[in-house]
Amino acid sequence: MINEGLVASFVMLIIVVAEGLIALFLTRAGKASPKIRNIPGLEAIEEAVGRATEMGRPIAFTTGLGGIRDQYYYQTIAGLNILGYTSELAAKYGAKLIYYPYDPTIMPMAVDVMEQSYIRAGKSDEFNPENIEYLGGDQFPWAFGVLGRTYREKIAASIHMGPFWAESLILAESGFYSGAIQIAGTANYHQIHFFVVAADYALIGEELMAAGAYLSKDPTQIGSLWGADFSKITTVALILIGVILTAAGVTALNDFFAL
């Protein structure tokens, strides 16, 4: 016996996959060039790196409390994408970028991301793996470790991108009181307001997920983002149609989703 809703779920899965594949094909083939709206927080990264370079002071970067083995890995990967972009700018301008990982499992990835960024900038000999400082894997000791480094290193720019919890305000306030320009982003809705209040620029929810495509302009990433947007439009359209049909006394759509 087929469980209720299984047939409808399978049909929706096929529709979503089809939309994603079509979007990928069109963008990779150059037949479509979807535009991503301007995200001020990402545009401000170059300004932050430039300011740090002019002041001769470091840039601090964190990717929150996530790792690559938990349910928040997608935010961590998004943060690492932004780390790569920021590292390339730092290498190009000659600024010092210090990355403070929380989960030790992402350190090899961070080393590779930063090293490749320096190679792309033509500054491979200037990459220093000691600029990746592990401060411990406990939430508040790690947060206060970053806080201490922010003051002692006289950080000029703080960038926080990834999954954050109660430590978000500690990080944001430390940068605020030290006079650093701050750019922060998370998809954890319960922490966004802290970044909005204390940081100069904030990426809210899906803006963080779109960062990789926005910064790289890679057709594959843009196509994936475009396909996800199509899926959302389809979902909203079905909800609206369902509401209208139900109000009119037609239960066909409701009956389908019960299959």
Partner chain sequence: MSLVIKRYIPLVITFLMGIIMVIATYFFAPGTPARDATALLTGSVDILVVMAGVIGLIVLIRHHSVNISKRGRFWKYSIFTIIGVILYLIIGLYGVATHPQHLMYASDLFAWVYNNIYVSMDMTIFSLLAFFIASAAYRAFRLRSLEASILLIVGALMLLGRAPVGGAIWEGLPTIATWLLNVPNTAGNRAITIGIAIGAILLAIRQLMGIERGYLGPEQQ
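Residue numbers count along the first chain shown, from 1. Each form is matched to the other, and the largest set of C-alpha atoms that superpose within 1.5 Å is called the rigid core. Quantities reported herein were computed from a predicted structural model and do not represent experimental measurements. Compared with the form predicted in complex with its partner chain:
Rigid-part rearrangement between the two forms places its hinge, out of Met107, Lys232, Tyr93, Ala32, at Ala32. This chain moves as two rigid pieces, and the smaller piece turns through 19° between the two forms.
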Contents of the next structure:
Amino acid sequence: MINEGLVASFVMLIIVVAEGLIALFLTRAGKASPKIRNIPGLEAIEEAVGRATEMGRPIAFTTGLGGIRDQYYYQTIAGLNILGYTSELAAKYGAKLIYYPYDPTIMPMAVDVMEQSYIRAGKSDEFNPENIEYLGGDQFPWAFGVLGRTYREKIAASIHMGPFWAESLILAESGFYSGAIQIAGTANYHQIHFFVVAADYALIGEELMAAGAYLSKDPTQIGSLWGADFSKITTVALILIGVILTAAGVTALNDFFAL
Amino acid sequence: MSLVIKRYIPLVITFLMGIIMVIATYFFAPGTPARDATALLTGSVDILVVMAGVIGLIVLIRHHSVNISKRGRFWKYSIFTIIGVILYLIIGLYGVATHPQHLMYASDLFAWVYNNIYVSMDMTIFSLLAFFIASAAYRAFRLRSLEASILLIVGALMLLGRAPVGGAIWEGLPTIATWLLNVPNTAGNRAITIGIAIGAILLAIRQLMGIERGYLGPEQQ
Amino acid sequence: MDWKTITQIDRRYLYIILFIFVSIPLLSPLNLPILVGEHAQAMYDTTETLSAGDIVVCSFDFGPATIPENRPQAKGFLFQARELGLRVVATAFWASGGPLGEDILRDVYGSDFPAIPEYGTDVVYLGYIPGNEVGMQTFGDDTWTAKGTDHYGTPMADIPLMQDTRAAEDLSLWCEITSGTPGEQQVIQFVQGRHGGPAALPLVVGSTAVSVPGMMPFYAAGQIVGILNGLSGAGEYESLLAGAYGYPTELLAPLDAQSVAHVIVILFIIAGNISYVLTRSSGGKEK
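Moving from the form predicted on its own, what structure would you give for the form predicted in complex with its partner chain?
Below is the whole assembly, all chains and molecules, this chain first.
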């Protein structure tokens, strides 16, 4: 039996997973070819790397304050996917990318991701683990470590993808004043506006999670993004039905989803 | 290392762990042995995290030592980092060593450093945010488009409504700020949260199925 | 003044202007009136409905950076709890909250805390409980397992108040003073959601202002019943407590400084936009 209080959550999980898998398999079988809208923030990464290469200055990359043990790990993983893509571009163009991890548990994954990207670019001998610089796992010391390096290293492109808190604006403003092109994304609702206002390009919420699939251009992965649209339609339909039923005095659906 | 070890075994472990945690969350009641066993599994992550902390410390010291010995860029800053790390480590360990029965004992010296140096620096850095907000507002809040104008007007209303000066100017301003927070903000927040939740579930599915594996090691040997 | 060149002003001048104008009300307060908002009123009212002897949790989940916002919130809640005769189980799920919480308790219960007569019966400090959300969950499921002793090493079995505090079912209110994670969302998910929902365990939150917009869906759903929104929320709460219990006010000057800072930021925005419009109308490009 499903644990008490989690029935509604489990039902929604099954619906979202089923819709995602159906969309994924339909795409894989060639029965559908969903188009994905343009995400300017992700398209701009190549421009940012190109700019840094031309200027001969480094690219700074961070994945926020997430680790592997917290609730925000999915954002960190999404950030690492973008790190892999950016690092591959940097390797191809010969630009220096410095990654500043916050949580030490991310470091082995980051080393692997960056190594993989250099291998893909055919420049495995140029991979330097020293470009992954650990600054300590405490919010503001870390943020000011990145800030200081942004100024001193004259960073040309600043990319921040992952869970961010109060340091988001510190990072975005320091990037602006060092003259860097800035691309930032987070699913932390209360920080999105800082990136929208202060960065050149911002990824809002789920765009961050879609980044890996978007950048891979793999139809199967893009198919699962298409599945998210079905889930959203289902959710909106449930909300509308709930509103109508509640207005009519029927609270069954409301009670089912209540915690 | 063979491709099997480097690539497929991690994928199998990822899949199994993901499925076990989903089953445990929904089907194993709290307090049952099965749930406790999975709690042990998640608890083991703490061991990994502690070890990663040690590795982080070593990497930090190594990085800055190399920088000092090579007289690398800004090597003088590295000296401060190393002194800070080692000094505070010694102070912390001294407290624990003198009170072995109390694993998290903070000696007076440790507390003094924490309260008078760390707390002050942390508060200073956070309060600098006010200056960054001022300069960001100054340069970025522009009447460029309809959307930017709405952002600007709502931002200004919130700024005034959430401080006593708003009520002093006009009593309706705090009410407007509260309404903005309660209604449009809640609506937008829910929409974004639902989108994020669906996106996160599908990201997890892609990873558990091994379709999206950018976070794993090298594909080629 | 040439409005068109104002956008090129060195940002350090902005910082100096802000610094000077924020300092003035701190030295010489303007004493602007404080209007109590819905969220702070709800926090006060919810706490008032409790009866003497009810057990409440006060959790200090913040770090040094947000002391100016979180400290007065926690202090106000503890004061109200003491006045109402509530029994307080204070704790922290942030390591940095441990020493900060103890300091606030000393402020409210006297500098001798924990060497006070009511310690152990009306108030207890468990200190830092590790494990983040797992720690919170354990605290709610089986409090004694989450931590075997209080902050000062006394076993749970020797503390009278802890005899009545075994799980979340024994609590009448959870006050979460937070500036991040773990915070209110983890309490909702791992404690309140697992122990009868908001009806069984109401949650009130004192938070940094920046995080409050993210809490509003939980407030609308009733999972959070009262919120202190940053410094201004603390000020509103303080004025309520001052009216009811003669609580000493200390936030008037900081709130005046906040008011001035907000006005200065708005003036900066206006200046920037005048320059922007003029630059555009003359066909120029903004730097």
